[in-house]
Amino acid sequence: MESTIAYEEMRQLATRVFMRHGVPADEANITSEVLVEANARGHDSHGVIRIPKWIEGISSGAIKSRFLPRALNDCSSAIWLDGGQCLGPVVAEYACHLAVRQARDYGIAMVSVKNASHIGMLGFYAELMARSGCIGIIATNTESGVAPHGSAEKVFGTNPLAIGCPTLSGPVFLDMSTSVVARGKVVLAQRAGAAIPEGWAVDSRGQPTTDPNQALAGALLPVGGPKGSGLSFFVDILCGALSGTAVGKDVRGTFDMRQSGSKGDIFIAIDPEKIGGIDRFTGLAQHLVDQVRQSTPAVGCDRVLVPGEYEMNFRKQRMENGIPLASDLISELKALAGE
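Structure for the listed sequence, which is one chain, in the form predicted on its own:
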């Protein structure tokens, strides 16, 4: 059974859950916003369905409830940050602001993060950087669940990345996993007792499957075959190898939150003002947006969208009509909040 809950009501409930489990109000608010924004934008796999697992992590001690930033080097434009095994969205938002601030001085800045839990929907941070006037690039590696192209064995994570930039009409942003689909969508299908589409995954023998249980026991497939596989490889390198944490099969803490996170994250900010000026940049970016939107739709399509527009349209609808969630999930969250 499904229920509908208003955005703000859901955000406040999520905040109460985290606060009841020892998370300070400011950090609970940040984490709740990232999760509920995912639901609002139609990415339910990265929304409040993840809260019970994060509470397991906090209860087990694998996730710490107070973030105290600690830089591991003294370079102003390439910063190595220890997340202290704290809530990922809190660490990620701090890393975004730090990268943007340093990019104002140096034109480009990168923050490489180790020891943070799952950071949620990456598009949130790409939009955050874009609203600050910067190009933002964010990526993270995750626990192994995706077979490299040509393999029947899971090695890579879903290894998502996001890119955003400002335009005259507002931010545009791309948010994608390097697998055909995010693992969370398979988990949602499993929870609903539904089949998954062909082409998403293979079972433990490397055979195509539409059974979400077999898919989770087997492996997801990379998007675009060898292209997505190669991209996933380098997300692992940029996030895991660069931060000095773990890569491939050695990554932990993104599925089972009771394990300390061993993945890495990267946040890159580029300030267009330092390269030709922000007005020139946003004008040209807007020109491309206009060309895409004004292009002739293909057969079966009503209109052509730019990156992030689908999510923003979805958000508008859910802000007006509420967020649909499984009734048992809402009950579970209320119980976690002690209500």
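Alongside the form predicted on its own that was just displayed, please also present the structure of the form predicted together with another copy of the chain.
Single chain only below; no partners, no other molecules.
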């Protein structure tokens, strides 16, 4: 059974769940916002459905709250930040603001994060940096589930990356995994007893499969073969290797949240103000947006969208009509809030 819940109601419920488990109000607020925003944008797999797992992580002590930022190096433009195993969205929001603030001085600045828990949907942070007037680049490595190109074995995570920038008509942002699809879509097909399209996954011998069970026993495929495989490799490098945590199969804590997170995150901010001025930049960015939007749609397409536009259109609908959620999940969250 499915119910519909209003955005604000869902956000407050999520906040109460976190607060009931010892998370201070400000940290509960930002964490809830990141999760509910994922639902609002149609990325339900990254939304409040994850809360029970996060609460398991908090209850087991693997995820901590009361984040106290601690830089591990002495470099104002490339900061190595210890997340203290704290809630990912809390650490990530701090990292975004820090990267943007330092980019104001240095033109480009980076925050390399170790020991933060799952940071949720990356598009949130790309948009945040874009709203601050910067180009934002964010990536995170995750538990393995994706076979390198030509391999039968899970090595990479779905290793997502996001990029955003300001334009005259507001932020534009891309948020993508480097796999063809998210693991959640295969799980949904499995539950529905449906086949998956060819090209999503391989079985445990590395052969193409349309059977979701074999796919889950095997591995997801990287998007675009060697291209997605290479991008996924370098997300592991930029996040896990650079922050000095784990890479490839060693990454823990993004799926099973009772394990301490051993992945890394990277936040890069570029301030166009230092390269000829923000006005010129946003004008050119808008010009590209206009070119894309005004281009002739392919037969069968209504409109040509810019990155992030699909999600933001989706968000408008859900802000008006509410967020559809399984009734069981709402009950479970209310129980977790002690209601």
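Numbering follows the first chain given and starts at 1. Fair warning: this is a prediction, and the values are worked out from it, not measured in the lab. If you superpose the two forms and keep the largest set of C-alpha atoms that fall within 1.5 Å, you have the rigid core.
Undergrad: Residue 192: CA shift of at least 2 Å between these two forms after core fit?
TA: True for residue 192: a C-alpha shift of 2 Å or more.
Undergrad: Suppose I asked you to quantify the rigid-body motion between these two forms; what rotation angle in degrees does the smaller part show?
TA: Rotation of the smaller rigid body relative to the larger: 15 degrees.
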